[in-house]
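Presented below, as structure tokens, is a lone chain in the form predicted on its own.
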Amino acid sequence: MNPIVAKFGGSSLADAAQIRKVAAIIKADSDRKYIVVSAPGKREDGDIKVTDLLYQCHFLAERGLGFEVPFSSIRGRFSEIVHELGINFDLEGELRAIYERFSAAPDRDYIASRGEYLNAKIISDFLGFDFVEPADNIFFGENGRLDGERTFAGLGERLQDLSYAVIPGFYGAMPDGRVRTFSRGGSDITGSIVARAVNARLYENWTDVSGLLSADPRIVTNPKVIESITYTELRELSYMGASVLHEDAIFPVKTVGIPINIRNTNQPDELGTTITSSLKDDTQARTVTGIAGRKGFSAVIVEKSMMNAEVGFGAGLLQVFAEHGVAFEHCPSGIDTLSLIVNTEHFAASKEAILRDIWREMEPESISVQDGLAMIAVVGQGMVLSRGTAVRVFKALADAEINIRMIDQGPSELNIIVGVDEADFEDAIRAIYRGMESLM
């Protein structure tokens, strides 16, 4: 039978007590053969994640300042874990090697990856599993992107002869051997890569929530747990801010149809959320799957008479943004207007140059920029079969006296996206949830 790959997040591995919970979960099913781990997360409110302490070390070292204080905190966290687990692990030897290498060359990706590295070494020792080094088995190309073909083949070959193994998440290596990290939360991607490499029958992602929620619980009180969801729906929700799983973790398993199961380390008996290519027949009646959103957007609005008759106008406008390395999020348009919704932070760095180039290249009649936008997505595979969903979204916002600044819906009808003022963001989420709850 094909194995299960289980990834455990930082909150699941924050201290020795949590690691013991994880060990019990692993041992409860002998098919959980390949374990991917994050660095220790927060133990309580106000605590600092080990990865954030490592970034503090890099910040100080890069400026020629001593980083002994945050490094001492890291030593304390891992010393406590090793002591309470009761294992004979050479932590000081590992820390000394890391300190010396980082003192000589303060490489950001290398130091950021050491939380996962040390945690995996400790947990593999505690479980009696083999340790597998990602820098020897997960490969990036010269362009900094994952070399999937080489990684899946090589990692699969490395793991096939190991009955049980622990793999640090979050990093691999460049062609010259330098450590390369994924973006924050990238241990999810490592878990997905391992699942693909060993042709797992299931990829379990263990965290501190009992599955994916239909809305942000910090905004909506007791939102529903989504029992099942498609890869495509999850991709939409993850991109718009639902952060239980890294959005890029979907791709390696989606192509081969390996399901993902999001579970709660602290409540292991709960079934969580299952992510698959398609929904079962008994869930097809669900119209809306979830609601998610993000702040921090700007609208760049370009007006020009007879724009619709000017061949290549849209392509030229997009080219201006591309030349400055700024991607667009959405592109609502009218006959004589074209708007690009962009990330405000990314846009700000090149704002004046972009506007100058638009005036020169496109010769518009006017350009305006509207900041302070929030984007909210209502996502559901069932919306294509249900009439009036958009009307209910707009009515919910109208009843809450919230002005809609932008509307966008793709041809697949998988989602409806609305733009509102950032000041209205939380109220808008709550209003839409109330209006959609009966369709979930």
Ligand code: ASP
Second form
Amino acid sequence: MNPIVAKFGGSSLADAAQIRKVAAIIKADSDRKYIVVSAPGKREDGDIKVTDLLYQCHFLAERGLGFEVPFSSIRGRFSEIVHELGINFDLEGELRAIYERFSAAPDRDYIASRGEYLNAKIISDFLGFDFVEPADNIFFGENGRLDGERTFAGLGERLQDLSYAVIPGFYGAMPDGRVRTFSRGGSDITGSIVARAVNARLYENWTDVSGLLSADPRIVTNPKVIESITYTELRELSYMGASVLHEDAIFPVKTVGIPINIRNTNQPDELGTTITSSLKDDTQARTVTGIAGRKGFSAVIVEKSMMNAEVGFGAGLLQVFAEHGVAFEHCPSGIDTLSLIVNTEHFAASKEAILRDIWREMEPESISVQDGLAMIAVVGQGMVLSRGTAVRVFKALADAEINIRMIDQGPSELNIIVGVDEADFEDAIRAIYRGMESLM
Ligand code: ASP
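Pass me the form predicted in complex with this ligand as well; I've looked at the form predicted on its own already.
Up next: the whole complex, starting with the chain shown before.
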């Protein structure tokens, strides 16, 4: 049977007690053969992640300043782990080599990667598994993007020879061999790469929540856990602010259809959320899978009589934004109006130039910009099969006396997006959640 790849996040490995829980999970299923680990994360609120301590070391080392203070905190974290696990691991030797390297060449990515490296060394020793070095097996191209072709085949071959292995998350190597990290939270991506390389039957992502929630728990009390979701739905929800997995972790497994299971290290009996390419059958498709949203959008509204008959108007308008490197998020239109919804921060940097170019090139009758917009997406693969979903969203907002400033729904009906005033954002999410709860 194909193996399972299990990735454990920083809070699952924050101290020896957590590492023991992780070991019990791994030993409970002999198919959990390839283990990807993060650096030790926060043990409690206010604690500092080892990766953040490493970035502090880099900040100081780069300026030629002493970095003993954060370095000794790192030493403290790891020596407590090694001591409490009761293993015979040469931590001092490892730390000495790392300290010398930091002093000689304070390379940011190399420094940041040492949390994952040391944690994986310690955990492989504790479990009695082999250690596999990502810098020898996960490759970036010159452009800084993952070189999938080179990585998947080589890593697959390397792991094939090993029954059980631990692989540090978060980094690989550039073509010249220099260590390169993914962006923050990137061990999720490593897990996905390893799953793809060994053709895993499942990629388990163990964290400290029992799966993806159907709404932000800071806004809605006790939102339901999503049991199953498609990659596409997840992408929509994560884009709109729901977070449980690094965005780039989906792509390596999505193309080959390996499911991802988000699980809770502290509640291992809970089934968590399963992410798949498609649901087993349409009856499984929920009308509404989740609700997510974000603040910080602006609408640029352009009006011109007979716009609908002017071939190329839309293309010209989008071209202006493209030339200034500003992406648009949505494009609701009327007969003689076209509006682009853009990220306020990205737009602000070139706002004056963009408006000037629209006046010059498109010769509109008016342009207006409205800031302070929040976008909310109601996402569900099953929406396409049901009637009356939109009405429930609008009724929920109307009952809560919230003004809808924009509506967007594509014919694939994967989501309904509404724009509201930022001041109404939280109330709107709560109102929609209440209105849609029975469909989730
Ligand atoms: N340790 C890295 C971070 O804190 C990567 C990870 O945990 O996924 O971002």
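Please read these numbers as outputs of a predicted model, since none were measured by experiment. Positions refer to the first chain, counted from 1. The term rigid core refers to the most C-alpha atoms you can superpose between the two forms while keeping them within 1.5 Å.
The Cα position of Lys21 differs by less than 2 Å between the two forms after fitting on the rigid core. With the core held fixed, the Cα of Arg392 is displaced between the two forms by 2 Å or more.
Superposition on the rigid core between the two forms places the CA atom of Gly293 2 Å or more away from its counterpart. Its Cα shifted by 5.3 Å, Val326 is compared between the two forms on a rigid core fit. If you overlay the core, the Cα of Ser305 moves by 8.1 Å between the two forms.
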